[in-house]
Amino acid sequence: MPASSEAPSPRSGKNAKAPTKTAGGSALRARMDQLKRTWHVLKQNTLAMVGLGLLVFFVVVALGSFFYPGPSESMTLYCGTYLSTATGCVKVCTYAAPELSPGAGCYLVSSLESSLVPPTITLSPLSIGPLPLGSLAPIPGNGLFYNIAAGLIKGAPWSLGISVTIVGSGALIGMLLGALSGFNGGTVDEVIMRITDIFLSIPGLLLVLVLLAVLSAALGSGLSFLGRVGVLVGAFVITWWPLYTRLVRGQALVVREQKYVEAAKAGGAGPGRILRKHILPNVTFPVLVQFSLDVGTVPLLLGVIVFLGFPIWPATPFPEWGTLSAISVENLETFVLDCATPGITCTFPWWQILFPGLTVFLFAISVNFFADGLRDALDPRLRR
């Protein structure tokens, strides 16, 4: 009787995990191909590439600000030599009459306002001096001023970091709650959505101001600088997550009815795995686009809070883009009234409003341009 021999099983031995590795490699290649297609569509959008270029520039400035001299939590206080006897500030050579110029490196100021130093217009980087974008006078008339360029450079990491932290934390909380609400439905959906409706019914800026007042009073005046920033971020996050919860819930309601979700349930996948592998990955793209749109609004809101007179920073002015813009607008009334009075020679500090405002505007418009292009690149219907 011939000896019976069994053919070796294709899943036995060292090759047992080969199909899994092959499947994993195919999935990775498919994902990389999708990213390449997205980038191909994105780079054809001129406005999106302009926005991306501006964002890269802001990130480079934020990283380079850590090598900028001086502390990052405050700005250097300057005072001019013309009509100024102040102490505790960095002296800058200033003069009032053009014919009385002391020489190179000195700044012409208004004879009525010794703190108004215009921008230095020169093509030589060696003669720009300490105030290339002009001065910012927090209190007109006292002869003290700050460097706008230094404030914008030092403010880059604060504005970008606070914006990304606030919107990112709100988006993460909203994604988790929205996915749970849309996938489970029933009582879970009802409870989460009613809490979300309560927060959405309160004006966001008003809620931030109330939370800042309550948290600051509860934690006391001994709150550290980073603690104050943490309170600010926490107050914004509490008001930011409901929008993402609504957005993700609507997407989750659509995704949970797809056939691949039903197949996963039939295959024995638990709720946690379905949420992690199917629901959350398919609601990420709308969240990413909304995230891009929201990041540019945070410096504007910070400026509004400072303009309303709420003390959110330990020093004034604080090197943050929205804060510098708010201070320049606060001083606008003083200079406008002076210039509107007949017979009074005045100097309008246009640079105090232009450069901080232009920085905030470029940051907001860059993320909007990039978000619009990213939305078009991620939409399969627009790829065809």
Given for the second form:
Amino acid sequence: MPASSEAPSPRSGKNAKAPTKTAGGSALRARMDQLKRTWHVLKQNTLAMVGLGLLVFFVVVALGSFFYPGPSESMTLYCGTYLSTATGCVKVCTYAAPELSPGAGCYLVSSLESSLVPPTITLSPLSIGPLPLGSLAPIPGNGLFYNIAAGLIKGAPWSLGISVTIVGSGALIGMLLGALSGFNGGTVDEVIMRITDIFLSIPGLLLVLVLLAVLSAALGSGLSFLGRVGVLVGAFVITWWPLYTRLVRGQALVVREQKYVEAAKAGGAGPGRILRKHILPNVTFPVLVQFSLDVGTVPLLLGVIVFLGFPIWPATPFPEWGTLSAISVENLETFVLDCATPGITCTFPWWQILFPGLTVFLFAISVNFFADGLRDALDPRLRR
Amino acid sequence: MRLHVYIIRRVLLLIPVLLGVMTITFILVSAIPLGQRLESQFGQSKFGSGPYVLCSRFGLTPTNGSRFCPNPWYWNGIRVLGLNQPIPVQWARYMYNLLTGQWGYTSAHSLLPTVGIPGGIPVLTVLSWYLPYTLELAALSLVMIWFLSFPIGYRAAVRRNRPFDQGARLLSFSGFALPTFLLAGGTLLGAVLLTGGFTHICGGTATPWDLWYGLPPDPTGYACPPYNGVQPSWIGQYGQTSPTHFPTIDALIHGQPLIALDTIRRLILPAFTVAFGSVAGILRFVRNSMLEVLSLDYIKHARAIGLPERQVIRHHAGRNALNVTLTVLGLTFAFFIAGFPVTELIFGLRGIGLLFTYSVRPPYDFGVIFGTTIVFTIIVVIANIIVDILYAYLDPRVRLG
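Okay, that's the form predicted on its own, but what's the structure of the form predicted in complex with the partner chain?
Let's see the whole complex now, leading with the same chain.
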């Protein structure tokens, strides 16, 4: 096998190996060879490798986050008000200079999670961690703060999980409908494609928001946390399947007319076998590429929805990357309002915007790099 | 096929799509609670603001233990909405209402301050207040897309795999990966910081924050930025008439060319923000189709007969790369449109995207939500048709096929 991975010519290992393999074994071997060739081409592509490296890093962080202290569906929140006595939280100016350096008796009182946190945490960029990454950022509206690094770590499994679930379900539905439509043709095709066209003509983000508004009005506010996540995923899936349906249908139409499908028909293969053995394997790769492209955009869209003010989570500070990024940009308005008064100087909280934003950006761009490289590796005609 | 036959056929194909979209909104409207549905379709004044007595058949709970609902509001609502009739009849009634311009009313507890009039305002009227601003913004950003993506794409193709091409590739990747709100917020912040910070003086002269934020100065002085709430048309709020609701045209009608220019300046940054994502996508297609065209024989011929390179690129290759790109422009239009709500929210522009933003927050304003959805869909569909017709005009093979 090392020889074939070094010189990836088509079917390189095939005649060298023992002829006692069964048909299933050689099909598996051919598939393995193809994967190996793809990997070899992919390895040459620097951007794709950078993307893959980042993705692996994100997955490792997501897995590691389960060992990070604190509950998994929320962040440890800090009371962001400076008080001389521990009477409760009163919202004060977040960004203006006098509050930034707490005077005598001014402390962040407690963590909401446990009152054991000593009142020594002060709101300055470098207070908690060695980097500004470990400092606190305000959550708009309720005067509470979260730890940026902890939030991003806790958010990793949610961001990755929700993205893969949404795009995966959409791709699955799209593949089924698209293969059905492209393979059957006729009335089935016509009906499915008209419905697809209708869904595609509504801008996706708007459809998600409308669906979320209708579903939350219809189901009321009594939904559990997982119920809300389910509604969110459902709204996205309803918006996402048409893209895949159209993609898969186009591919299926092309494959249907190929000589080898004709040969399979002549050999007595039924429609089920042709669909399973010829059509689906051939539409898998374009779907895989589109899937990897789309996974990166889900956190961006979640961020946009949160930014537009739609309450998708039961509590506002949900540790999801897009959400955290949206929160940080929302804080800009607070910053402007706090600091626009003449005579007050503010430190611009760049670290609060940079780190969540960078995480979302890096995730999306790494997925894009990887998908682009994958497309080139899978379809040599596209290589330029 | 002649071009006008093609156009007529293309426009006729629009009808089933629009009917389908309206059917989807009908299904969604049927899913919302009765009270909100009545309010969004008939306005609150006709039904009062009393709570509807809820019955389990409609996903609601009865108050007196029986399955009948004694509340007159409820029966009135059932009768007016025709909920006791078969679903096809309800559907037909809904479609009739939409097609005759009865798009419902804004909700009385809407977050829009000027719209929160008891009884609500017809949705179409509200849309006619807010749509023009968005159209101006869209026009400006389409111009930007045109003048950014083509030159960059052409150049990237000509200088393939050189630093310029790599830069363009990075630009297009980052266009996909940058959240709209981050780009818009960063752009606004950058412009404001570069021109001198956040200090603004209301009623005095324009300061950097005022220069880039959405509200144009009123003719009598300078207003404060509207942090909370939105006004339908800036010019209307100073007691002047707003005949067209296009701010630039209104200002010109009132003989204020400087304010018209000021309005356009305020649109530059938002238009760039909206354009950026689309430029990123279209750039790749321009480059790839240009590469394809450049390898064709007639380009070699044009070069061989000694035409200047500039002319070969512009007239011979560019014209043909245009065709493919037009299609992409049509396909990405829905994506382009979806950038408006965030951009208008950040820059404080009183367009239809801002209207949508305010109406999808709870308490939901379903009349406006469905109204804006249909308007956005119509815009996307019409844009697609225009692109198709342009494509057929540029490439006669499409019509023949």
